[in-house]
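The chain below stands alone and is given in structure tokens; this is the form predicted alone.
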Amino acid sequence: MSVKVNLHRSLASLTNGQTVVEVNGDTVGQCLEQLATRFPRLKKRLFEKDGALSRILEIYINGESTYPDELATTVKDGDELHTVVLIFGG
């Protein structure tokens, strides 16, 4: 099943400038793992050391938040994932 992952521009340097990448998977986690396999430098930005979704990312499917089950959320053919980088500071 084909899913488009729309990457935040700050991640494009890790994907050879691509901001939209098509992947296959049944869940958000599988899609992001496939993305990280294709672009290994991206893995540290997508996942924490324990395999959880990075604390600086929020994932949306077709405009809907995947929180709190981000990686386990199911996707279907034609869905679009959007990565949003959270900004912290004070």
Second form
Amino acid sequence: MSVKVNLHRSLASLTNGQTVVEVNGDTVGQCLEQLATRFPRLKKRLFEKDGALSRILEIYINGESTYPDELATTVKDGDELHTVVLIFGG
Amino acid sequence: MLSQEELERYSRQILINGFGEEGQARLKKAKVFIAGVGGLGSVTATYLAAAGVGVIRVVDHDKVELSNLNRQILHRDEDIGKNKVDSATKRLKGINPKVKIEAVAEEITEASISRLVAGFDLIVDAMDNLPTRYLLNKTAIEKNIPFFHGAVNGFEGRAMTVIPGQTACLRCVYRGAVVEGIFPVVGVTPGVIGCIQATEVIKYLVGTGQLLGNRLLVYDGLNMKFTEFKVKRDPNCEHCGGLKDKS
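So the form predicted alone is up there; where is the form predicted together with the partner chain?
What follows is the entire complex, opening with the chain shown before.
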């Protein structure tokens, strides 16, 4: 399944400036794994050490939240994935 | 009942379709709790005071620092070293002397929060850290108080409105604690997000429009773009999972 990934701006320095990347996968987890394979420095920002999704990332598919089972969420051809970084400032 | 002076002061908003004198009277009756008078709280408090919310309680235990002044528009150089709630009260009274401002220079903690929010109709989340935001969210859920969330970083911000039992809460959307530190921010960002929070509060009180319930609004100031994400209640949410669905 071909999925268009929209990366948060803060991750672009790890993807040679790209904020939109096409990947293939059947789940959000597979898409992110492929992203990490293509851009190895991204891995630490996408996943916790135990392989879980990073605590500061939110994943939306076609504008809908995938929380709390983000990595297992299935995707289909043409889906759009957004990575959004949690912010807390006031 | 609105006085002649109030009718004149608020005449332009009373003219809005769906607002009217009835909406203005609802604002006057309302008691709004604002957690934090930093970047976001300065803006929400300013516009809620100007709009004529009856009672505004501002709670913040911090003192004004020079590095606050690029964004925390209720404070001035002369306030450095003083309690933020005191300078906030002074400026808010200047904006609208008709509004009752309650200043509380106290930290919001597990021990204090129930007492601090007692009797208030709404909670505005204008904090600068996640643990206190979660505490406010949890308390809002437990006490069935609508909760108006906003957060900022750099040129980016977000807002969401939580109606307990009807919409996703903060904990349905956010995974948990994260490492925090000093965050970068330019004053216009809390300006935008604080205004959105104040808009949501006014809409809720007046009973008009569509709230940001189950919708996370993300603002990207660098690209000048607003993106809306759909969020949903998590049935296993540790804050609101036990609440019956009232939507």
